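This document starts with one chain, in the form predicted alone, laid out as structure tokens.
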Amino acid sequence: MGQTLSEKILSRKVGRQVKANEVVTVSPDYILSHDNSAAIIQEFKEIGLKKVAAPEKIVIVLDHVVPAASEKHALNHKIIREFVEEQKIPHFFDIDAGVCHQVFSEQGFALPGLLIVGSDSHTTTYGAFGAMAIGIGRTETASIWATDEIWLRVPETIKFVLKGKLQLGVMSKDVILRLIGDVGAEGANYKAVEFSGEASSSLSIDSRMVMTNMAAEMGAKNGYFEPDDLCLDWLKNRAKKEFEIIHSDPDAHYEAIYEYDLSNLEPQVACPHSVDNVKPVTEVAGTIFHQALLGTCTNGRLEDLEIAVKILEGKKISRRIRMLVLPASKEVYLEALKRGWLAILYEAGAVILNPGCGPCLGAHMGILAPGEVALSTANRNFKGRMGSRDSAIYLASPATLAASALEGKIVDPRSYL
């Protein structure tokens, strides 16, 4: 019986082959933290060392409240500076980096047939770009620091095939939400998710990221594609150090084989106050809402981007919304800045924030009051999410969203394109 990917990862980590089910012991490549840093530094002290056992190996990025919007923020910062000079700990991000996932991945972190885990639970991002990524909890992320160790179970693999050819106007982002919807929160709970099929493969890598991102929306332990030229030639000149390409073999054991042709997906809506609550965006048009977020680290890349431009140039967003947009990092930024599309936005109506995380998290930058309503491109819908627990958000595409700024309320837009 063959291997998939994320077993023939384990295995060169332990010098042994494993299968799924396995409980195994191992080193990661790479360890991600952001400011939660400062929590998981309380707890690295309190275990009673002195040095993290591989300062290399951390990588830190300040993304979730910057710049600080409070002295309780501003202090928890303070400390991790502080920690990462008297560690020597050599990657680290400052306020001005951007959004983890995406300040990982374009510094060359993310790489094929890495292990890499994460005190995020959308370290799943990693998988884009074929590498084993997973969230962890701060208590393992420092018992990491302190031993380079953790003990991980082998997941069993689910198989997504998908086939046929995205319509224009209907992105990843809808093929995510509706394989989500059909499996449910806690359908792929401790699994690995593999994506593959020809039209997977036509994925660019900006959309095989916000796959991969929201693998975590199923309960994935991990998501991934297998590595390709695409990928191959998105890596060049980023790859922190050599890597090893790795695939799964073609009679590797998976638990569940799932088909979709995508020639049909029409654009999808996670609905409140849950991301499996899925339906075609022609049952809940009409829907008015008060706030739309572009952006973050499911959907604040580039093509993103373009396509919100694409359909907001020289239009005027809807009087009854405000619109953010949250580029998911410096480099986005400035490449959208230097191809006049920062612009385009703003005159269209839209607010541009700084890459960060505020807003998508509650933090700061976007807080929705009571009886609020978002539509927003962020991977999270559930109460609370983005302030009052008395709000409501709607997950769509950059697509949707661009469209249904137009008009104020949740159109299909498709016919905008």
Second form
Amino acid sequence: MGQTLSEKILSRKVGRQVKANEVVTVSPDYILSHDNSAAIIQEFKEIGLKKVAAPEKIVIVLDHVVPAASEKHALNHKIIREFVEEQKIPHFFDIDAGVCHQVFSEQGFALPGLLIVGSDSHTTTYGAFGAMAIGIGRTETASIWATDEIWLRVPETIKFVLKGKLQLGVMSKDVILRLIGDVGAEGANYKAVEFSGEASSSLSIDSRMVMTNMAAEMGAKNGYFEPDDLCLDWLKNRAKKEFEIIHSDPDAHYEAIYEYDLSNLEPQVACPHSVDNVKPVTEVAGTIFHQALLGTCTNGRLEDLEIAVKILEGKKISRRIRMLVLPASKEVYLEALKRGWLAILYEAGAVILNPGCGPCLGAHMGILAPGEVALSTANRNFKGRMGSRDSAIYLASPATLAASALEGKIVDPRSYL
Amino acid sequence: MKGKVWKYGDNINTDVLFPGKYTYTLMSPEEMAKHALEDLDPDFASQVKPGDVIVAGRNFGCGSSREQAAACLKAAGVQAVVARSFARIYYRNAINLGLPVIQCPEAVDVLEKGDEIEVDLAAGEIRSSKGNFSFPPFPDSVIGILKAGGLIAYTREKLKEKGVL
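Please supply the coordinates for the form predicted together with its partner chain, as a counterpart to the form predicted alone shown previously.
Complete assembly follows, chain above in first position.
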């Protein structure tokens, strides 16, 4: 019996063949944390150790509340900067860098075959490059800083075989929302999710990252695409170290295989208050909202801004709504700036924010008032997440968001392109 | 250690395990234990005895990542949770806090509230008045975390053994 990508990566780590359901103790290649590093530092200090085990493996990106919104946030950032200095942690990215998952990928830490852990549930994003990337808790992160080890259960794998060609105006966000709607929020609990099939290979890197990011929303431990030429091209001049490409064996065991033909897929919307409450856009068309959020670690990349620009260029968004644009990183922001896209979006009536997470989790800027509704390209729509507990969130693709912003209500974007 | 079974269904979420309204007000394990499962089974917190075992269905611990949802059961004296399946983050949090979580659908099929039960982690066996059920034993590292009472304490012990601390 062959092995899946996850079984292989963990086998290499322990130096023997392991299979699903075994528990192994392994040393990760990188350990990500963000603003929550301040809490992790406190736990690390409780262990009593003076020095972290492997400073070069620690990657810290300040992104959740940047620049600091209050004295408390400012103090958190200060504690982190001092710790970085004291421990000589080389990979630290301050408030100008962007959202951790985008920065981590652009900076070449997310590489094929690596085992990456992060104290953020959307660490799964790095599977877009064929890494095994897993979200963990703060306590565990503190312990890994101390020991350079973590215990992991080898996951079973679910495979999604994607076929056909997406229609114009239908994006990978629509695909992943449909899959989550079908399997449910626990559908891939503790499992690895493999995205394969001809339609998967035809997706851009930006599009792949949307799907691995949101694999977390079906409960997945990790989600991945197998690395191909497109992936390797993207990594050229970025990769921080040598890596080995790992594929699943043809005779690997999958717990389930689902096939999808994407040719007829409509744009999808996740309705309040759970990510698996997914409906075709035509069923929720006409829904009124107050704030549009384009960006985040899910959909704040160039491809996402580009489609919004196509829809909004020379036009104005509805006066009934306000729109926030949150590019995912400095690299994305600068490129969009050079191409004139930020000017187009600003002219259309959007507010351009600095790269970061803030509004997505109701932590910083763009907070919702009671009774307000947001349409967002982010990955979570839990009750009250973006502000008041009496607010609601609909999740959609950047195309759906841009077309809907024009009209001030949810619309099908396909006739706007 | 012998105890009695408390039996629950599927999708026991972190809100019924430990209500969100207490997460920033109740800090000591004793206080947490008083509110364990209060929105699901008001009798649990007052009647649970050290050594008792929770037996439940699918996706135990789904929802929030709050560690109190595992800490409150451990503080209440619960010896282990046996379920058909666990939500991923809960599974890790529980072990890292020193609460054994055991996936054993065969035991869940048979055991009922009040059955006498004993969990032997080293042998990978659940012994009960309704029969014995085996589960794959935890590796030494996980046993070590459980014995130390959680990951931070275990890490400290391990570093001391290595002479690093």
